[in-house]
Amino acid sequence: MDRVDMIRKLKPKLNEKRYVHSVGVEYTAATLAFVYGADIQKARIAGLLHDCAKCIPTEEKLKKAKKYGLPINKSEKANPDLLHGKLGAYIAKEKFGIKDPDILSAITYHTTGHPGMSLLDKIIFVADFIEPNRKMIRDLTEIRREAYEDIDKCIIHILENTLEYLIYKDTIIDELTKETYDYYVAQNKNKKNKTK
């Protein structure tokens, strides 16, 4: 499927500012491939699907979950909207016929994040974070430029600031993002060791 069957089959799924997210995210995506020698049209198709089931209503998220079998934990049972990664992965799949499983991964881990990312995992992760569309929060200049200096530092980044938002809106935290901050601090702990 080309970028324009992918776009017309995709923007009824979608409001108009999840779409001008989409392509913001796809555009972004595409640049930090280029400067980390990432596969450029993986990058941009995983981007541009990475939210195909943001806009399903909240309850109908779980039950299409359950319905596909896909496995639900405990931050995803109370809050149903977490479960839009895994969601557009299968969608991704089924309706659009991705079948590449750099993509699927991508799409399913775009807002938690995972211990061990591929390059592609953490490209579609920041640039869903740092797309230009996105409205201006605390940080946000700093990390953009982190973003194309150094991926990791820019994942503990926004991880940070992710959890201390979600701890201040005493909102569900799932427990992916959590696992995922700590993996990456040991990582630059490692990391930084190495070099003394």
Ligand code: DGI
Given for the second form:
Amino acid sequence: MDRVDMIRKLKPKLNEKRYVHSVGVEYTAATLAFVYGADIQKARIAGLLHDCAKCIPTEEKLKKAKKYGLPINKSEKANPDLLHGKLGAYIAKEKFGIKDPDILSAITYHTTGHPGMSLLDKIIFVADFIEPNRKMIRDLTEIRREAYEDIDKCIIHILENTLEYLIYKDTIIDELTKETYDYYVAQNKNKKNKTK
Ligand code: DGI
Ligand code: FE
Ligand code: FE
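The structure above corresponds to the form predicted on its own; please give the structure of the form predicted in complex with 2'-deoxyguanosine-5'-diphosphate (DGI) next.
Below: every chain and molecule of the assembly, starting with the one above.
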């Protein structure tokens, strides 16, 4: 499927704001792929499609995930919006014909991240947070700069912000979000010790 067909199929699944965000993530992911030498086309497709399941009503998300036989953990059951990555990867595969496992992984994990992310996973995780249509939040200017200087440091910064926000909202935090944070903090410490 070429980009024109993809957009034709994607647009009716999203509201205006989500569509504009998706195109923003597409080109932001491309710029990160330039800097880090990732596959530019894969980054664009993953960026464009990452939220293709976001606008499915919350309870429908749970129903569909069950119907498609996707694994559902406790926090996803309590907060089915967390399923939009997994569900998005399923839709990308079945409805958009995306077979590339790297793209499907980046879509699957774009909300929580996961320990040991691939370069493409990292690019989509970061592009989702920094794309130009995101409303200004604390540290965003610095996070945008870090994205192009040290992507792992940027990931830690994003997860710090997200976790703080989730704690403040007193909502369920997915295990994977915490695990990802712990993993990259530990990795960063190791890196620092080695250069000492
Ligand atoms: O879909 P987007 O809005 O573009 O971005 P996203 O997929 O990163 O989702 C963002 C929301 O997900 C944001 O409000 C923070 C929330 N989130 C991230 N990790 C967790 C989480 N929400 C809960 N409840 N638990 C998490 O672990
Ligand atoms: Fe999302
Ligand atoms: Fe998004």
